[in-house]
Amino acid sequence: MGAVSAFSLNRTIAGLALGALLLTGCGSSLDENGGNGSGDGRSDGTVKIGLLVPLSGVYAPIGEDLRDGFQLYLDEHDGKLGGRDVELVTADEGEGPQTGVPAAQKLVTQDRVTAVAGVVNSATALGLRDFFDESEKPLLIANAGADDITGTRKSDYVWRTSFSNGKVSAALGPTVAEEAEGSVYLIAADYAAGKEMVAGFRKTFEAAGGKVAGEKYTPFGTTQDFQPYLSAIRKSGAKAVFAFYAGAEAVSFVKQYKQFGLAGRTPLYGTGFLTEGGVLAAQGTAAVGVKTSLHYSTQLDSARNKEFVDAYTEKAGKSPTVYAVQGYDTAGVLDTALAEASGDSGKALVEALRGIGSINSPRGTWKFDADHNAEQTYYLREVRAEAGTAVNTVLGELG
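Single chain structure for the sequence just listed, the form predicted together with P-hydroxybenzoic acid (PHB):
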């Protein structure tokens, strides 16, 4: 099912579930915890938070990193947010809205969480927007970059601690226009995020004088053999490539790009998800030379980042990723909001989110903009082999 039709279906599901939520009299009677059933905490002061991340499908490694980052923050803060013990209810987003939307609805209507954090896939985020808006529950999106979520479909109840697709790719356009010695081929996973990543890139790339050699969207989650697409790239005569892939698809694409003989001849650019964390470890030296834009690298030279990299590596047994940072920062944002809010109704919590100010993150300082999106610095990164290990070296700040 395409993102658009999945979205209309999920609007219907969201509507039905909201109806059920209202019919249960949520908010008007005491629940099993002695609360009022609106997720307003529990009589023992514990706050229940829902964490919705993919634990299955192509984005499962992203979900795990996000969860590990969130958990690290909790571990560093005695398992508390806003001074209260946290009961974390984790649910599997799966591969998109078909699984992610009902899982989120269960967190709100059955588990009665105070807020939901997570969501990796843009199509899931788009499918959830109305449900959270209408049920007046805070949703803190810790990855999914769907542009409209903090644009035309902005909601008082939906906040994003990560990025918007169009912005992270737009940051790279002028650099590629300057560096590419001819036209550039655009290729991405065929769903909301892929389309928006390409559109954002194309806008600033063309504005800076860049020319497009061709554009292709590959079936999301099912493409394993990129050979036919790599042949088309070669045939197009493109002098460079811009790509959006993440998770398992990023591993296959970059490895096959090298095997096909394009690496080293036709420079590969992308958003940083193409070479991030476990993905980069699996690509190994096949990724050397790939240049990307992202709001994080393990190589960022700040005391805050070094402290985070050490703590995360010790706990998780692997290097952190942008997803881990986003999970960590989401827990931090909830910590401040819960501490500041007068009560933990959705209304009180979003009021507190409005007043949050700057966040001192391993990625650098960032804040929410007026549309509830993360306003932050994007970095130009290049994969280099350091002592035999591929890392995302930071070349500088973008735009």
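Bear in mind that the values here come from a model prediction, so they are computed numbers and not experimental data. Numbering follows the first chain given and starts at 1. Each form is matched to the other, and the largest set of C-alpha atoms that superpose within 1.5 Å is called the rigid core. What changes on going to the form predicted alone:
Annotation for Thr313: C-alpha shift under 2 angstroms between the two forms, rigid core superposed. After superposition on the rigid core, the Cα of Ser236 moves by 2 Å or more between the two forms. The chain behaves as two rigid units between the two forms, and the smaller unit swings by 13° against the larger after C-alpha superposition.
Given the form predicted together with P-hydroxybenzoic acid (PHB) above, produce the structure of the same protein in the form predicted alone.
A lone chain is what you will see next.
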């Protein structure tokens, strides 16, 4: 994912994606009815949508949350988007572009969907950019966080309903500079997401007057013993720590931070992936006191969020995560775009996406910016124990 998986772009796979596009004749020419000759929609008014999420492998829990959020929106709207019945074609993204790219190709060239939503892994998203740009099919990224997706490699046909790595962490920098009252140690997994997260935080942290006591990147996906790094943090004299970890590494780091005696003495900050969903459940009370930035919490005090939490919990049998909200909102965006579009062609849908204003979401009101990224509120969260359960309590809004 944008916040979990490494996303060094596999150029060979990207090339294969474009090659397959050309071989299958899925070009950009419009047919006489204003479609793109790819079978968009059907004569009975049904619209076919592709959902590409990991349903196997290490990222399957994230994919399941995205899928469940998307499906909840459909259920609440009688299985319709834009007033039309939806035929949802779900494909397994797997763990990276080796599986995700061909799965997306099949959705477009064989299943002939009108648009594709989902994508957890940033390498998959970047590897698909040219394919969707050339085929003029909308791709709505519901998770992958690489900055380049809506930065240097943005496309008219790629839109993101989730986040970009640098913005999640940048929102936290000024607050840490104010609260830490001293230098801060930076530590993250050694891959692109970790470096983007640290860079975003450091930029705003230092701009607000913060000082860095040290910076370390740990081997991605293989670090189990954090004691040497925790010893370095202690010796640095840092007054606080900013960390980026997700998944199993987040569980290990937070638990060992507590065991090493740093928790409570040296405040720990991070992006919300450090304490989100199943990760927080595994950390338990070891995470109490950790402060994070993220664009969602189940604890947001709004009628919209309370309704969503209740509905999702009843449907899925568990509390929603930020991933579930992103899936839910992606369906909502498609609902609005399909209702407003002048047809099913990619160009018509993109024009409708450009016209979407504010989106009333469980995360709070948000909208697309000029680069098709989510312009949204980030919240300062603190893990607290309520009735024996660790929750991400919302302390307030960040920039």
